[in-house]
Amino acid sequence: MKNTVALRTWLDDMKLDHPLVIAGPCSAETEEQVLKIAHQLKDSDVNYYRAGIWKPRTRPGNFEGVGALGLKWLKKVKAETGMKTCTEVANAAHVKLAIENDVDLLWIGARTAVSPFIMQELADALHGTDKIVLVKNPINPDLALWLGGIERLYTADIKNLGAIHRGFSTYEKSKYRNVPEWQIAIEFKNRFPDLPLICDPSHITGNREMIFDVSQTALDLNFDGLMIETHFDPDNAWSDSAQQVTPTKLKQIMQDLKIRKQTETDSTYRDSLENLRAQINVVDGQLIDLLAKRMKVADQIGELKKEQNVAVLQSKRWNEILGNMILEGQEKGLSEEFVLRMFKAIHQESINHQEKIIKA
């Protein structure tokens, strides 16, 4: 994308002394709730009230949207509370109605955003609207779809734009719903500082207790605003019940949130943290020696199988290489998510260099 200076317009033309707010229900479930939410809502630093009119779930028979209905009750809350309204959209007969009824933002999902296909139909359906469009991450870890759906709403003369890190689904256990990858996050602000990025924290943790913390990961990472579910009555509510919060709770969370400066001219600041970066670049190249050393080990290892005709793949050895690992990183302050990731990284990597020794 070029020019993209112009895609921040939307963003910066709001003039916020606070990141970008949207809020709301995860599903509107009836017109009384979704009024009252909103009322619950108005005098905060929500700046979009989001509702989801069509739910799209994994597996059928679960609670899938009220339809077209949920939008009239969006417009109620417009005209009651003076808060623009967002909704997901899926197709074009989404995108249809949801400009019809005067909806201000509208997002598309992860598993929309996923297909190239609907992705070009969802631009062909919206060529040329000012409304705000925002995409989020595609389900799995691939940047190149991600920003390839963008890429084609863009192309779409589709200027208002913006995208939406929501994690990414994963086998693996983990504490989260959808793992956030931030590297992927930060890789994609690198490619596109100018194109507004927002966190999801709800679809990220699954758990109305962690919101907190992702959130103000998210401000650390310089995101531009966050978009987190809200409900008078999460426990009750018809999806999505454990990772919502209370409008209450919404607020205080936007209160306790440190909103960090991105950088900072003082000199003695500036003499320390460049201090501090040369020692990591030191550590750095000592991790690359270390790491280029134990390849060279796995070659030799790689030889040897070779000469004994021993598969590469040790499992009972790799599993105690990881429990004896995960111990020593916990108690030198390393999380086991992370040691993990990073052996396994390793792990593959000397699979890789033997599978080559041995098929030479």
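All figures in this text were calculated on a predicted structure; none of them were measured in a lab. If you superpose the two forms and keep the largest set of C-alpha atoms that fall within 1.5 Å, you have the rigid core. Numbering follows the first chain given and starts at 1. What changes on going to the form predicted together with phosphoenolpyruvate:
Core-superposed comparison between these two forms: the C-alpha position of residue 294 differs by no less than 2 Å. If you fit the rigid core between these two forms, you'll see the Cα of residue 335 move by 2 angstroms or more. Superposition on the rigid core between these two forms places the CA atom of residue 41 less than 2 Å from its counterpart.
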Contents of the next structure:
Amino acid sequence: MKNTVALRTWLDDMKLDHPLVIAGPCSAETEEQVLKIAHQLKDSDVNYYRAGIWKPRTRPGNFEGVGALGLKWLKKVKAETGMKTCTEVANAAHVKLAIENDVDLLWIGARTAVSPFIMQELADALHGTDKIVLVKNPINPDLALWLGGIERLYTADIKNLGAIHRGFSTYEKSKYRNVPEWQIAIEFKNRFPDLPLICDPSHITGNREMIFDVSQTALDLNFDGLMIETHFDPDNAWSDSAQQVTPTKLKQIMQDLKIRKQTETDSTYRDSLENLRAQINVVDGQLIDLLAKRMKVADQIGELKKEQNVAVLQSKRWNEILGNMILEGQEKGLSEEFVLRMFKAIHQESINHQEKIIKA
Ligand code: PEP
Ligand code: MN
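Structure of the form predicted together with phosphoenolpyruvate (previous: the form predicted alone):
Below is the entire complex, every chain and molecule, led by the chain shown above.
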């Protein structure tokens, strides 16, 4: 929910009756591929056609993009379909070429957003531009770095700004390619409530089967749009093949998403409630994850106690935990009664876990 007087943005000026949609292949591969996908997306909700020309790859030896040649293909897309175009820029030379070739929107990738030096180089190269510039979150979950990138561009008088949430890298295994850490995006929105925020479910999931669900969560959290990688033959795409969807599938996804329009008839109350409930769902998911993590540690303690033949219940340790948690809870506005009941339940579950291990 916007909690300050809204400034008009490039997105408001588009007067869309649906979230902004950016779609197109991960990479421009050939002129035929770029144009074929563009024609298949022409009569859809897609507002901007994307294609990566310069591709940042984690390991060398993979396809690294067709380079400046692809800019000519994007020009053709615009001429033949009327769709506006966008591509990723990662240095001052890319910016110059993209602007000279009439690309409408530029985005800065996750691997670039981690470097204040490169962000500053890009801010200087883009100084005063009226192009739309979107900044992806840095690959590491660092809100300040993301905010800092936006601030550098804003300070360089780039007023048509926005951000893209594409998830964060973790060492831990997860069902996501890049875990969404929704609370970081929510915090980002709280800091810059007027800045359009787009979700990129393709890079969050790394898996086309999960794109619908992540897109719906993003819309429930009031994201302003989606960027979805689209290819006529996803399995044979030259990059990110597992996460691309066909143009037909994209249209189906857009049709099935519940889009919470802020119309006159929708009361502010209902909108606020939906938004808060979506936030609660995110936090509840985190609570369950944390509890599961805690029980895994309890299991390890169970193994240790078994080896040493030590009793499961250690009353002194338990009373210490309880005392500390009651104090911490009080500081954060949680009643003693609630903290006691919750920790007794957690403790009981821990004992059950350890018992199971010791008896095994
Ligand atoms: C992309 O959009 O193709 C891309 C490389 O994304 P990211 O910077 O999020 O990895
Ligand atoms: Mn990609």
